[in-house]
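Only one chain is given next, in structure tokens, and it is the form predicted alone.
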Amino acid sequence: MESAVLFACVGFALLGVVVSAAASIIPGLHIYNVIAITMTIVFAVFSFFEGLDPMYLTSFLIGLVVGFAMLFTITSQFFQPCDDESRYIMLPHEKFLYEGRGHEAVILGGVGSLVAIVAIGIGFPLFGSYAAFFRDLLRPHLYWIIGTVIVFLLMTEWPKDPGTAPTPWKRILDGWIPIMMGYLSFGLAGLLGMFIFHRTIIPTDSTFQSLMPVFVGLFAIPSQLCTLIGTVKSPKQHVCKSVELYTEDVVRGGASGLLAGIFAGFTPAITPGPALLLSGHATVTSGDRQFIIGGGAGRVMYYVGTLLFFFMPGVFLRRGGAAINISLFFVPETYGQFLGITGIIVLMGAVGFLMIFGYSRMAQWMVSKVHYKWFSLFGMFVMVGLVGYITGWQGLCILTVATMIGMIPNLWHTRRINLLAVLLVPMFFNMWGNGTDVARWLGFL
């Protein structure tokens, strides 16, 4: 690659970093959102882009998912405060918010993107030549793994209730109807996809976003609406001036989270959060800290390690949206190309890390000044919005179903995770090789 291709990439890939930036104050808004805009631009004014060297539009997009994988769960935590009949069953980022330790979660959560950023800038040029055996011995094993997943995640369901009703019955209908709303939501949520992927009523030249509504309806609108009409106080925040950190904190939660952002890269359906459930089991992580530490080395191993699969030569390996995207104007070809994207990640995870401080003193200061609410709400009008304008009507319909079948888990306390079934049991049954005769007895063929 040459030295000017190269610093206009690395200008590029800024910009993308900028944007992301820019989006993420937005609450529900995803870089794969985001990037549909960005490919709707570019089919719009082709004849412009088609001049220039894809490499560019590659960058860009490269610091979207860069930017995002780091920086767009700090609004998120600030905006979107848990619900006060939430509290015990609350993550550990939304722990550190109530005492007023908001900005110490978001550091240990950048310390996780740091720990994947830098082993993805020295472990895959060393190691990426393992990844297409890895590939290879994990592709005839795949259905069975996802199946595992799935029973994994229907076993570690759990009562929420308190177990304080004054009767002994009441108390065994308290505990067991969370339980049972859980799995209503993954059956719900696994009908849905296996109508997406099998019967899709999403308009042709749209059928790239398909999902858009679908994830957009699962789980961006239903936690915009839970803020909405949720009535606690967000705390007054300390912006601490260091973090009590120790080695084995790092070690263990960046372990964690390296496994999972893998483990997510090789496995199709599969997202950080089961995959974290599962590498939290696997490497034994203890307490807050090795969990939002493992939490950010997650996401950006996920998001943007296997973004980097598919520039791995004899790899390819297309996962995620924006891998799917660049595929559609760009083809890597050359080692060279693999090295030099390498390095603008690298920069950029740098780039990233360092805005970190500034972006959650940012986002504690506009919480400040503008109540929480209304970003919510100006966020669920862009999402309902780019549904509509990207896939039409058919999408806000589905848009509609999904919403509902979202809200279960804020309304009955279980666990938002069951709502991956939605790529799951279709993704499960296909690989299996009977997705088409479920989805024919579903009555969706």
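Residue numbers count along the first chain shown, from 1. The structure displayed is predicted, hence computed values, not measured ones. For clarity, a rigid core is taken as the largest C-alpha set superposing within 1.5 Å between two forms. First, how it differs from the form predicted together with the partner chain.
Core-superposed comparison between the two forms: the Cα of P168 travels 2 Å or more.
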Second form
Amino acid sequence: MESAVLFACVGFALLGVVVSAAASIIPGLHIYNVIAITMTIVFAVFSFFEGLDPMYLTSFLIGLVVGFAMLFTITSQFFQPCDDESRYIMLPHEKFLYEGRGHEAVILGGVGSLVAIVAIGIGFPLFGSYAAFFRDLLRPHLYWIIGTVIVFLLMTEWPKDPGTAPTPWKRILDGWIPIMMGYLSFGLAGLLGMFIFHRTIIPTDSTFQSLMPVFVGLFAIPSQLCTLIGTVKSPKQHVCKSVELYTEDVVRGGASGLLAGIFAGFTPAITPGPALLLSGHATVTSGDRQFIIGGGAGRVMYYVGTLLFFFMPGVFLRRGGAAINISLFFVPETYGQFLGITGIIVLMGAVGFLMIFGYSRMAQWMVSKVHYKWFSLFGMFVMVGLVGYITGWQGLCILTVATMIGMIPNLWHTRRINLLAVLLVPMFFNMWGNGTDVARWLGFL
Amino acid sequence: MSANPKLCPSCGKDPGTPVVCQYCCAAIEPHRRITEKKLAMVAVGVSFIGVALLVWASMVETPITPIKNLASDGAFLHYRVKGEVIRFSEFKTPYEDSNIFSFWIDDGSSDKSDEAVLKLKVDGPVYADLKEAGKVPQRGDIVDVEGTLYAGEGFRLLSLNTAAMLKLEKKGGK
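Having displayed the form predicted alone, please output the structure of the form predicted together with the partner chain.
Everything in the complex follows now, all chains and molecules, and the chain you saw is the first one.
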């Protein structure tokens, strides 16, 4: 690749990081939504972009994804404190927030992200060619791997009630209701997924974002609603200048996260959440720090590493919204392009990590000036507006249904991970070869 | 470290003990902690990996592949070939207002003429760019060209995706 093109690409990627930093302020806004807006603008003024090297727009989108993967959890950390009225499980980063150590949790997550960036920068150019081998090896087995993940998710549901009700019958009910509601949310999300995959009502010119209303409805809006109805007070935060960190935490947490990211990257319908749950069990991670570092590493490896598979000559694995959108206007070919994109990712990853320190302080400052509920309210309006603008009233209908399903785990203290059935169930049936038959049996075809 | 050495560097409260904070259980001793400055320096170090990759990207070239080695197992991959243009054709596409230019090159990599000859296809916009740059290959030219291989049973062709991927090595065209 020419040096001048590479320099320009770095500039476009930096611009992407800045835009993603601005977008990450809105809790719940996903980078794929930002990409959707970008693509809508690109399609509207296509004649302008037609004359540009497609690597420029690609680099901009790469910058968006890298910046988002590094930064987007920071505002969620401070703007959406968990409330025991709507959440049963307090995750380690939430525990840190309540101990006044939110900044430390952000930095630990950043360390995990940096581990993934280093792994991508060194591992992918040197060992990337093996990815094609693993892709071909796994391809015929993906349906039962997804099926196994489904079984694992369902089997690991457990009664969350402490069992203090006055009568045995009431205690049985208290134990079983959250479990059954978990299965119900899994079933409903699975049904919604079958509908979306086989008979979506999204207008055809918006089908490149057909999953957007589903994900916003299942995950983003319920989180924002719970933040709005919550009564919890976010404690004062201490901005630490150092963090407690050991090599063992970096290695074990990082390995767990990298494994999760790679697994999610190779397996359709698996996102970093369930992949981390699996890899955490597989690598026996322990402690809050390893969990947070693993989360950071898994997130970056999934969003960024998986996207890089698309640029890898001989692999061209198209996973995730970013790769799908880039493939609309650019077909990567050469090893030079792959190395250039890898270099840009590593550079933007380092920039993103350096931004974390200031970004976390800014988020804390913002939440000290404006009540956190306002951010969620603003985010909710932005998300609903975006869904309406991009997918029309049909998207808003799907959003409403998905939101009602998405509220079940919050209201009945069960896990939100069950909602991923929206992808797992249709992908399982489709990859098994029975998707059409099942959709016909359900009346969707 | 916290500004006040008596306070826990993690949560900012009075730790109570000199080793572990009684509130948040964080280790207080400096050797069990890493400063933001050191982490920032690590990130700067990581950025050098990115710069090195960009330098590598600016230097790397696609190796030249003998035409006889191009087969269907390499379909959709990127290849670079070099050879002499032996014939060409041009026709108008039925649905678009543009022409498709095709030319065949021989690199002499095999005694069998069909093994050493490869068809290269140049679609409308790329062909227009080639014409504008005065790089349309003619019979007898030596060309160095990169593109995507499309190959199956009984056919193989290389598709040129940008005009920059064709270099006229020797102008011997008629």
